[in-house]
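First, one chain by itself: the form predicted alone, in structure tokens.
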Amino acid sequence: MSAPNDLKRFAYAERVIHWVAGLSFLFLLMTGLAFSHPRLFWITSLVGGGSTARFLHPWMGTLFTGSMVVMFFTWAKEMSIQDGDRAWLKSIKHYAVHDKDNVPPAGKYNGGQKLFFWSMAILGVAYIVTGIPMWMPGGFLGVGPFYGGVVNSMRLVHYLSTVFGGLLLIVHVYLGTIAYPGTLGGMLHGTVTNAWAKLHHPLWHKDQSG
């Protein structure tokens, strides 16, 4: 819960779009998994088996893609990488060992945030492109047919992008639950308290609180 002296960090609209990408993608990781080996398959399980996951991923993969749109014309803007978010990244070794005394000073958004977000646009254009073909290899608008080595190809891009998407969620998530406690409430109810502010984002702390 919130005190009243919190920061306000994240629109209720914010929130609701974050989650919902980060859902979505979750299922997709896990049923992408289960498509990727068969020792792996009993993850289809969980979503009621091998049919009604693969009926599932495609259009969960739409909403995916729908919800990444709106979050890059949100956050697009604020996510410019600046001159103080290269000399963060430079300074990203002290950041993973909590040295803030050797870390530049942070705005509303981090180098690695930044980053982070701009890995994520890329690698959502990657699942859309790769994924169309696969999810319809006779043809998609008329457009010739995609067969054997187009389509192989196509899914192993779509795979390893997968695999470096799951990883960046490992770490996102690792930072923002274990390493900095106080991060997922933004997320969660929308406020963070003064002291994560000034600690994490001192110079959004500094603009918030005047």
Contents of the next structure:
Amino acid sequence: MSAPNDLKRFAYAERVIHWVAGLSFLFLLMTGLAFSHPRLFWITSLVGGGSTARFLHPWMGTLFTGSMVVMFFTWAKEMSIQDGDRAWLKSIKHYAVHDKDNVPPAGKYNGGQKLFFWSMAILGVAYIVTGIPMWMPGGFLGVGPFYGGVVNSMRLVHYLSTVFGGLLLIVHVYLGTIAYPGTLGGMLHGTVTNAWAKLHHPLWHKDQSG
Amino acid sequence: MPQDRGVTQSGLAIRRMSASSEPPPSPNVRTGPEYAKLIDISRCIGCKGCEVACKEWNELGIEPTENFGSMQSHRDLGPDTWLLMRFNEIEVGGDLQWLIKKDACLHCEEPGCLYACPSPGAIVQYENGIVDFNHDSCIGCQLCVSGCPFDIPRFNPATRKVYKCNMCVDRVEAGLEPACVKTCPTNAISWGTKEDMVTLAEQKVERLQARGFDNATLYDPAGVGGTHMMYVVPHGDQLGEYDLPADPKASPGALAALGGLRKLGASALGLGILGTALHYLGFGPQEPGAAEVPSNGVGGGTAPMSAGGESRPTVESQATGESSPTVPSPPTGETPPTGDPTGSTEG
Ligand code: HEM
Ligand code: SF4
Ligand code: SF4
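The structure above corresponds to the form predicted alone; please give the structure of the form predicted together with protoporphyrin IX containing FE (HEM) next.
Next comes the full complex, this chain leading.
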């Protein structure tokens, strides 16, 4: 699928870990929203019904958390936010309207992608910390029980984090697929074209071909 | 007692239903009377006959008892123990007193369990006031346990369902009183319409006060809209000692906030998707210019969809079709999904 002078963007391991996180998160988002609102409860029927959804949700959450830990250590260094990224973030409204001339050139990841990475890392912690008391309200490893106020407030924080993470995911998926053709291929088979790199990540492109 | 009260079939018309935006589907148009059970604690001798009757009628399994230095049969309620006589031992004026509490579901008018439940129809409240769990629909999340201000429902890990007193709804439907009412040897438990029970309770409280129980009171907490199991409490100033919350709330802070926010949250996600769609319509895909990749021919060679059409135009001309050097606002002026304003785009 890739032409000879395409650029390698994501290693096999990076792609696997990304899709484990991505697909498990999608499952969590859908089933979680089903629990959150009566009108969305029908979503549970897609995964085998309410009880099955309730059973699988925390285990998927465990998988997601595990993949996020691996992703974190794989990418944290590359994702550190530099001055260039701060400048990029300041011009995000130009970026949003495809006004490229007023957006500082990005490296391998732009400021928005880095911010997304860090937001997801923080949200990932929020999900697991608030999720465990709801998963095992009777307590675990001698801690607990959590019935009552603890579970109820965890539920609120878990929900707010979900809405936030969901919004981020919508933007992420949009940009990674239809908004920027050629991007999804990078995460699927690892390579992107020169033209894609030049357009979206000029500094990285220079680095790779220089 | 019930027989001369002319208790009729109440039917099982449903008044409230968990996790449901629609009005409850009533299987029955009849609205029978609203019932209540009244526990006169001052008449209870602690025989636990009601516990046994509950187990028998509802065919509940055995949960082993244990001697932990109390007259109480079990330490706690359980999935197979829907009723527990709690023997709270305290000293009143140098005298040992048992402040007995018949611990079971109070069948709240505003049931916190029902409001907390995410599964449509797993908890229902019938027109007759009884709050019942429908185990077919229960998904075993246990959120009702946290939603109940009285800590009543209990989870069975084997069945992954939650259980509690159902006020012998099958008996009530057939015009009978609950099993505990029937069995009580001292008439400490009365059964009838909510109205009648409140009247009866007021008389009992008056009599108690005349006998010197100055703080005698009726426990029918307003924070949950009143209950369908009420207590006549001799020492009304010691509710805490009885293990009765002084001011229970049907929707404690976090749950009330969640109830208010969840419409907002779902709408926000819907708007997010709409926002990306509008952004796409306004700005289109950003394709790498075809001319710049001699080796590859087509710009988005690995793109999942070729959104550009037959001839691949350059980014600028495609986005707007007007090919002006500055980028105009999209026709709708929608907020992009990042939440940042796009309105001001001075190039
Ligand atoms: C399931 C839908 C998802 C799709 C279609 C998707 C797609 C993509 C694509 C195409 C890229 C490559 C971007 C580039 O080359 O610059 C990417 C990167 C990335 N993805 Fe996803 N992703 C999804 C879900 C997720 C989830 C749930 C997370 C986090 C938990 C996540 C975290 C990341 C991160 C941190 C990167 C690198 C930085 C970035 O591009 O923002 N992805 N994703
Ligand atoms: S006492 Fe608890 S379980 Fe019973 S109706 Fe009230 S909130 Fe529900
Ligand atoms: S355990 Fe069952 S009844 Fe209780 S909140 Fe969950 S679904 Fe509803």
